[in-house]
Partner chain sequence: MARPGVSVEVKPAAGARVNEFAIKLANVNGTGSASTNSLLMQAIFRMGVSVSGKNLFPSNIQGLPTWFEIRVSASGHTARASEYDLMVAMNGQTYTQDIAEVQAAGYLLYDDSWPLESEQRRPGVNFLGVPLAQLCADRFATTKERTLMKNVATAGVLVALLGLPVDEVTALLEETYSRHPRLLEDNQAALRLGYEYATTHLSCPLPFHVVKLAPPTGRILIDGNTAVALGALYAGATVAAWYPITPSTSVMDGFSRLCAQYRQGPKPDAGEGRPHDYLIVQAEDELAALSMVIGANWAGARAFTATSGPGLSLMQELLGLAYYTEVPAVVVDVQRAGPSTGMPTRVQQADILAAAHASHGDTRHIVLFPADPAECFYFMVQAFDLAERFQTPVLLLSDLEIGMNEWEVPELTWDDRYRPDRGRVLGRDELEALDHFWRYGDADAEGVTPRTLPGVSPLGGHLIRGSGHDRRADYTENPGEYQEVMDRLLRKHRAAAPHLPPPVVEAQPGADIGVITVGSCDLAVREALELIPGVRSSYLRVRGYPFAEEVGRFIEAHRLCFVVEENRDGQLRSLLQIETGAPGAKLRSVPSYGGLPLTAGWVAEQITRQLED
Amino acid sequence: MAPIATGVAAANRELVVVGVSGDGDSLSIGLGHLCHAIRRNVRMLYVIADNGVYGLTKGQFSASADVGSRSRRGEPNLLPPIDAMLLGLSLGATFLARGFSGDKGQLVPILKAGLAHGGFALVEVISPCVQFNDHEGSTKSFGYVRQHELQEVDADFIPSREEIRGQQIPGTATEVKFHDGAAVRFRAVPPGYDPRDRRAVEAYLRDHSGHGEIVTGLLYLDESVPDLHQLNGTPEEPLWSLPYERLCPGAAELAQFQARLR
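Output the structure for the chain only; the required form is predicted alone.
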């Protein structure tokens, strides 16, 4: 998603660019793309829906899974996670926030703030994953059904579950339990928290991560960094609207440019 969104933002600076990705696309196969979008400070809202597993492929650990967390089959994750917020801090991100999909009261203002930011706004949304009954020995697994089915129509079914909600109080830890019995602890940033102190933010995140808590809220903000268009000195008109003559000024102009590089 990140390269496509970068191209859109570069070609038309008048658009409001919103990209939605997952922890797999952002922190595994697309990690390099995310890193360079952060470095370029592309003006966009980038939302990571983070559930710690590859839900579409039935529950393998993603790169954001915590050490010791267990899969549907009971296997523990042994690899350390990639923390999107700490990654953003190390790469010079200008807007970092984290929320919980069950806490609309906190998440909506975070998304609005990200849209108003003048650069790359990275918002990680912790989102519980639907669990499928898809294991060896189950007559409802994908493998068993595909071996015995007479397929009439392409369809799928996700059992209905009660919506998971939670409300956080700034400065306190809130435990949220999921349908499978697992629980996570969220901590909203306290009053007086300074999101402009990069070192203090990193120390705060690492400290509470060590206590098994997921810190939420606007975590870091830097409005002094120029965005993609300011860094590259592009014209005020969207690039897609420029005539060919301006986009390709000709051989004489190219020769002058090359002369400056000698």
The other form holds:
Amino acid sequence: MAPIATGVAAANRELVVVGVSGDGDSLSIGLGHLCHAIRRNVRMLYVIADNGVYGLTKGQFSASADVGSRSRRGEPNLLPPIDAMLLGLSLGATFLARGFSGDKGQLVPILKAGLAHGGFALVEVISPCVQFNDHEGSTKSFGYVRQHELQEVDADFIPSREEIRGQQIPGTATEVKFHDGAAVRFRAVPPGYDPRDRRAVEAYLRDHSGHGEIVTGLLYLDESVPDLHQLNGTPEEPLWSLPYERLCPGAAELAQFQARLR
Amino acid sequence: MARPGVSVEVKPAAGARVNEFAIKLANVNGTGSASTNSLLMQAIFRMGVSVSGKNLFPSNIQGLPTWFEIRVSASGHTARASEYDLMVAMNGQTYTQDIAEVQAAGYLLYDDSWPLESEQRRPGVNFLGVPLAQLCADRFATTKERTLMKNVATAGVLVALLGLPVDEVTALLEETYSRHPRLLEDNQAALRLGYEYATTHLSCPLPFHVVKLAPPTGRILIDGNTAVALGALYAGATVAAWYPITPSTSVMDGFSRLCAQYRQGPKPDAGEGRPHDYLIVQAEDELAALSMVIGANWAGARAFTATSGPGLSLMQELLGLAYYTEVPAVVVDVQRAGPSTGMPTRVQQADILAAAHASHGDTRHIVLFPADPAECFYFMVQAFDLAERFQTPVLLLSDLEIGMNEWEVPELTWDDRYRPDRGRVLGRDELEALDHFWRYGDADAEGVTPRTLPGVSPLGGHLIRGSGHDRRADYTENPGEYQEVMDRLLRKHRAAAPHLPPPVVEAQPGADIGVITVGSCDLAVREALELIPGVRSSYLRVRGYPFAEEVGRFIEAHRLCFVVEENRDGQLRSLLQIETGAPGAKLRSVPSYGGLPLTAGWVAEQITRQLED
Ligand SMILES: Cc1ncc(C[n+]2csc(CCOP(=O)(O)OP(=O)(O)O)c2C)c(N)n1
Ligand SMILES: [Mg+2]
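Show the form predicted in complex with the partner chain, please, because up to now only the form predicted alone has appeared in this conversation.
Okay, now the whole complex, with that chain kicking things off.
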């Protein structure tokens, strides 16, 4: 899905591009594609609905399943998981967030912030699979996530056109502005959590996942990186809309070009 | 420079042969012989004589043997030659093989800085020794220069032997190295070294040589991959995505260069740079490359990718997606030899079936088969029109021989009145005038339904899906609804046939033998027909799939048809049989699959033998 979205974004930079996929798609068969879309900083919102299993094919472990997590039939997963957030950090992702499908209050502002981001916004949504992965022993069940979630990084999304109202967050609040004037304001629960400090964020995530905790929230943000179009120096107008007359050099130039081929 | 004791063994010219000969240069890969090869080609081309060059090179970067074959033909036959009048034997590794390929009474040029052993000589062959390494060692300081310049000195010898005007070749060097004075000086010096040695020590020119004709007006030398890139530029492609693979890489290299030249650069008035009116992505694999092309086409841009066999294999699922969701896409496949990695630098036409029915399920595509760089250019432009008109992938099946060799073709022409055929795309106003928009409803006579571009109007909004869908683009598993779409797709594919480049037919009145071929086999097959005495045969070259009706009629009109193609399994023959319903016994396969370009002699022999059976 990521490269199709990349093509869409390449052709029409005015579109809002949203990709929704599973953990099987994103972390196995499409893992390479996800990695490279992150590297290219394609401007899009990419959502992984992460249930730790291949739901559609009836419950095989996916690459996000935790070691020791049990399938519905009771078999343990033996392979180490791929953590989409840590992966993103190592690839130079510019927007990383994790939410929980059971917590709309937190997820909605995250998704809005992702849409406003000037590059590739990766949002992993822990989405327990009620059919194949919501049982005792699973680390992606509603119960498990509710117990182990650490809502460490709280974010308020402030759309550009709305006035920044109330909600003054005391002390450690950090505001990061998006290109279109919207802003995200982080309220870091642990003292000193800075979502713009890649190394610190990585250390923090590693530390907590080591304890079986699921850190949610807007975890990392960097608005300074050029996106696919900026990197390629394309015009403001979408490529698809450029008039043909501007694209075709014409007969006279073709003759000129061929003068060198004689 | 002459060393004492160098014997000159040129036999007197038996009878001059003008503008009709073949030479072969045997070299070691990675020693910089390529630029000398094109220099010679271009020098001969400028004499107004028909010339072709075939580069036979290994797939590694350094050390393996490489050959360059030049055929000069007053009669205009420029398929690969099978015997050589002159062998330039500069590779000890292949010497035994090389000397065997010299015609009886032919010539062999060698570097006699190391004199030949007597057992290295072949009776009847004329040996021309030139101390090339020695000459270059005296003149150039570094090993690297000596290696590179030895090629140019060899070219100097050949200029003398083949009777090429040395001043014009010097002028060619000036054009090539105008911006590198140091290199120019070295090249000119090396050329003179070889030239002067040859004119003083050998009897020049050889009995076969070049005589200048009228200058080649209206003709150019170009390789197929550059021509494809030009086609993409002129078609107005703005997005390209690819994953490097031999022999297609120079398509995107060419497109990048052309875009840098024609789609960006300083504005004439202002000083600052103009934006890039294109976006080329070097993708992570061919799945991604074609996905990007599909995404970009879906969003309304003209987008393409270029690949070769292994890449085409990876693109299978995406080709099915584009076919079934009806998204345009242009895929260039520069065919190389073999299953799997095969022989990356050898030629075959072995992706014909894979291209025609690429992907699982009932899938069929539009395929175009160019035979030379000129057709690469025109077909590439047409590929975009067809892809958009029929909302489907179009595969341009070139091959290594076309793509990576320079061919002499008529100058490419362009009609400035050309405008892209964007097919049935509904805009905002048209959508407002409709009472409903169904993505896969309202088919026209050719089975094409209107599409909309994202972001234009919510009235055109819909979800496209690779899963089963009905005419509204809604999910379905209903047999009737599913079949309705599939039947229309088949109608649409058939309807495309008359819009593709028609087959080239040369009918001989009264001929009961037909010869059918495709792509770069063209030249060798035509020449072969002249070599088969007493057989009246008609000729047909397929240029598009689905086949035009004429193809079926041609087969019907002949008692027997030979299908000449470069693959083991007779892929074109199979496709012809399936699509035209012709009886199998009527279609005889003439398969060449060793990986080297076809020669007329081989084709003639195969056909003659089968006719005798
Ligand atoms: C190329 C290919 N291989 C296999 C499948 C079969 N398949 C369908 S969905 C799926 C797994 C999806 O897992 P995930 O992305 O986690 O989605 P979920 O069903 O859990 O939401 C697989 C393997 C397919 N559709 N395509
Ligand atoms: Mg899943």
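Because the structure is a prediction, the values reported are computed rather than measured. Heads up, when I say rigid core I mean the largest set of C-alphas that superpose within 1.5 Å between the two forms. Residue numbers count along the first chain shown, from 1.
Student: Is A11 displaced by at least 2 Å at its C-alpha between the two forms when the rigid core is overlaid?
Tutor: After core superposition, the C-alpha of A11 moves less than 2 Å between the two forms.
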